[in-house]
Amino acid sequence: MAAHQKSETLSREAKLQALRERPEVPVLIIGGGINGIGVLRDLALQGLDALLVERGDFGSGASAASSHMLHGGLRYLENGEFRLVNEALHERDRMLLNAPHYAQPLRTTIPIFRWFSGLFNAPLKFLGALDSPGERGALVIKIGLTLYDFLARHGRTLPRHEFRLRAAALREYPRLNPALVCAASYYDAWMPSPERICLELALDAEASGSGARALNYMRALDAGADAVLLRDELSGETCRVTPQVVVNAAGPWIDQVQAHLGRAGQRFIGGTKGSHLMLDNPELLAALGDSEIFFENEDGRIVLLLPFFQRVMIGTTDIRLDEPDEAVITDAEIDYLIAMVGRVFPDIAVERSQIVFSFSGVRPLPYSDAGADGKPGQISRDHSIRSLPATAERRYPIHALIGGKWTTFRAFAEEATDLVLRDLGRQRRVDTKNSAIGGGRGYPTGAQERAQWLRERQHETDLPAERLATLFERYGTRAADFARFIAAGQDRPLAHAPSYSQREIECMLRYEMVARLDDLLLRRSLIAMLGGAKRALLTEMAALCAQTLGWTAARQAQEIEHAASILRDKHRVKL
């Protein structure tokens, strides 16, 4: 495991001790998002030491219920974002071939059922004269497809976009709407794996030797003229921590942040609730074929169909919510996600009890009166820092990092690192355009590549094909040290979850940060969102940690039983 021997020095419980015979730390991250985390590996590649504080797991707030797209955003060209969409669309280039493994071309397809409709809503959109949405005809969407191709043309990696008439496109797809008059495909990518992008990005930063640290369950509480005081979720324990810089990357909760900052008072975020479902419906994955299915309701609100290995996600909604701890999907949400399916699929049922999890979260968008009247989906999907300086009763500086998307995560890591180096009064010495992300390095670029990359793993550890070639769809070139892992001890697989190992497993909870029996289900794996959490599994997984985390019988129950009440409170999954 020589890739891992810097992580498994720095256990959690070394991180802690750290941080109390040194608590000076040129930068505190408050947020382990993919905003917070991105601006920790920016900073670990520039050499600085710096401690981000999650007061959860890694990546398990806004940056775990996205649609997981990596895209440009089609629809912000009509409110005039031409700066966002140019390098929404770089950055998704740019991480399909950073982080290969977890990002993957994704052919996406709008059917459409109107010639000319919106045709004069776009234009006094994007002038500022109507702030309402409507749907979109072949022509408006022809305008937008013709502009997205142009903004992606250098260093293109995925084709343009194609339009067929109405009997090509049932021929692709029969099972499609007949109403419809055209269908446009376009290229954008999607990630399977969110969240295991955030820990891959922290385990990046820590093994890069500048002193870089990661802490979940771990909250910042208040502030004083110097210090920070931090409170160990797990354990109660507190400590003081004196930063030179703090960047707030709380996302929804920045505000709250600030507060706890002594800035109460402060309005930053105003975000949207966005919901999604995924089904077990064999029916409809089939009728997806290889594509997103993309559109829009007669209201204007997105809808996307994604398949998702045997699943397909439902998305998503758009609803202004202030109090991100409380996003849950409710009722009204399945059945408007439910009858969309039947607006571009009506012969194929979708039904309740279909539904293997749900997701919610809300959208860290900036603060906009759009929101307060109704219209969310009006709201800038754009970044922007702000920062207040240091005073004498607060010697730091601290940089709130508003709203962003998944897409351009680095972009923004790179606008925020570039403010604490001017702090710190330090120069950038590395650009992480090109940096690849955890098992996207040395990634084999083609099918004989890969066949090569293999062969000799499986010499290396006598592991079968098959399940090299899972460890591999999984972690990527990580995948070398999970077979190493796994091949030095006695393995078989979990009784209620065959795919996976308890050598596996093993491996996530000695070396991915693991703290919590709902980070492995939820977030170290697919487990839960595919629909395969189950009360034994559930049961199976707490006793390997016991194993190996050492935790005592009653640590195992409370695990079990907190882990359930996410599953059935957040998620509605049904044990």
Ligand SMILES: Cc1cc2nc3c(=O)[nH]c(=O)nc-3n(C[C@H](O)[C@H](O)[C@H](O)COP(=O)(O)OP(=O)(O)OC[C@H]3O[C@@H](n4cnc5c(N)ncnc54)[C@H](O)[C@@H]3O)c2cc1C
The other form holds:
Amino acid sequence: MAAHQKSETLSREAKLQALRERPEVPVLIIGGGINGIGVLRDLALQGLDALLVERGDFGSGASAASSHMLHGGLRYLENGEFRLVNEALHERDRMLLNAPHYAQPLRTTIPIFRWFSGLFNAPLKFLGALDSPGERGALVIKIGLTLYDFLARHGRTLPRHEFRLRAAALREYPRLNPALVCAASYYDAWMPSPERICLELALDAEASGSGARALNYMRALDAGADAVLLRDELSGETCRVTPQVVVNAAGPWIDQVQAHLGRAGQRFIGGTKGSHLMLDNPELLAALGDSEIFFENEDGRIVLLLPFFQRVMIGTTDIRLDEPDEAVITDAEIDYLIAMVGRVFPDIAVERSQIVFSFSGVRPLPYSDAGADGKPGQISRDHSIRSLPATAERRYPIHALIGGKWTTFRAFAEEATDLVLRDLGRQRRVDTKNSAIGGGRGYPTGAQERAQWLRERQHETDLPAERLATLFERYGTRAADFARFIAAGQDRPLAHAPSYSQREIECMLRYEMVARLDDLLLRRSLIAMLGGAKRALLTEMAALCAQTLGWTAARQAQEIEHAASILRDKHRVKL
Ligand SMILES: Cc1cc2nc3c(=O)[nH]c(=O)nc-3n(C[C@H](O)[C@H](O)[C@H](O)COP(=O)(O)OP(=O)(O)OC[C@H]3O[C@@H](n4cnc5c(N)ncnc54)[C@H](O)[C@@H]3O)c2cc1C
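Just the form predicted on its own so far, so send over the form predicted in complex with this ligand.
Zooming out: every chain and molecule, the one shown earlier first.
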């Protein structure tokens, strides 16, 4: 890894030892999803020594379950959430500039089956006279997209929307349902590897020189007047830290963490489950072209079909669920999502046997009665912070981060960081609006610059051009560190996932805070997501972990079983 990271990033054991020796931390962040990690990165850039603890791996909660969109939220306009849409559009555009390796423009096409339906929904909703969503017609979508373009006009990075009548739409997408009346296309952005963005932000925070640390597999258990009890989920060892300020960034688990902190009683979160499928269906992939297809079913629920490398992602559902640990796709959801494909591509067969992976998670939405009677799509997607002052029984203030889209994490983190800085009597010294993330730093934007960048890496490492291009696509400019590491030893492709190599995995093991086998399969790489996880690969990767992390044979066997059970039970992967 980059020289500065090598010197600043401590091993997990070294971080634990530092905590045993010095349990005082100015700021404790509980939860290593995108919002908690966003706060850690922001605090670190302000020079603050903060500790983030995550009970699983970084980005393994709601942040791993998103529809992978960086978007303004066209649909939220109808709920009158202009502030949120405006902020999200700005943040989307910032991500395209700050993390160009993981945030990519996405053309989105809406097939439209009616001209006028839903015309009165939006004004009636503002007046509180309509509470059931329905399918929108062309006119309402036109108004929405015009407003969307208007809100995105500052520093425009993406093209404006366009409408096509039926014949033109069918020329472009010949497999679309011919019952459509027209189609609209507009641009948003998507992120193939949200978990890697979480990781890179944590690495950036640790490399900032502020002393900020991120510990995965570390659970906040309980709290006393001055201290919070943490448990290492790998060893069972517990320790106490004494924070001056606590940030509760536990997403859908926020109320559970509040209860651990002795603040039970108030209900902040009322989440809804959303599930997605990954399909191996080349016919459907070809029918999508380069666009996401985005539409509403008859009851107004959103469905999206996203080309995802050689797979198609289908999402999503919106079902009230109070226990986030129980989120897993059900048979009924699978049937529903498959049926939805038939609505827009009626002559493309989709079979259950084509499902290579599925994922499910709970949206951390603010608690509201709106979703209790079956209309969860109407609960606000906006974020807020509930600040609880220090008391005689609890001598540190708590800031609880409620809601928050993936897209708006930077703005949300900025808001939380400003509250923490105020608590500690400190001033903001760095604005994160233009702070590049990980492999987005020094990113060569044009084709010529990219070719030049790759030539220089080839000159330096002698790796084949094609290999360097793959590394660049996977890691942005951090590919330079991967390439140097790979070139410094004997390398060979993995036998059971040949697009990855042994030294590439070893590089992750050394420098990317990998603690468990499933971290590699589910969050450092896209192997499982794209349907590449198999038992033989688990064994092969566990052996690499043994070499680099010193796992015993018993630990390897345990990790293989653990990863296999997650893949089977949470993602319906047949191993
Ligand atoms: C189905 C679905 C689709 C979505 N689609 C989009 C989209 O397309 N675009 C978009 O912008 N947003 C989307 N979102 C919203 C977005 O993913 C979430 O709002 C965001 O990821 C929330 O991040 P978070 O950090 O607040 O929560 P999380 O990512 O859940 O992080 C909280 C973390 O806290 C940890 N934790 C819990 N208890 C403890 C404890 N005791 N000690 C330590 N750690 C603990 C958990 O393990 C978890 O990792 C979607 C969400 C879902 C579920």
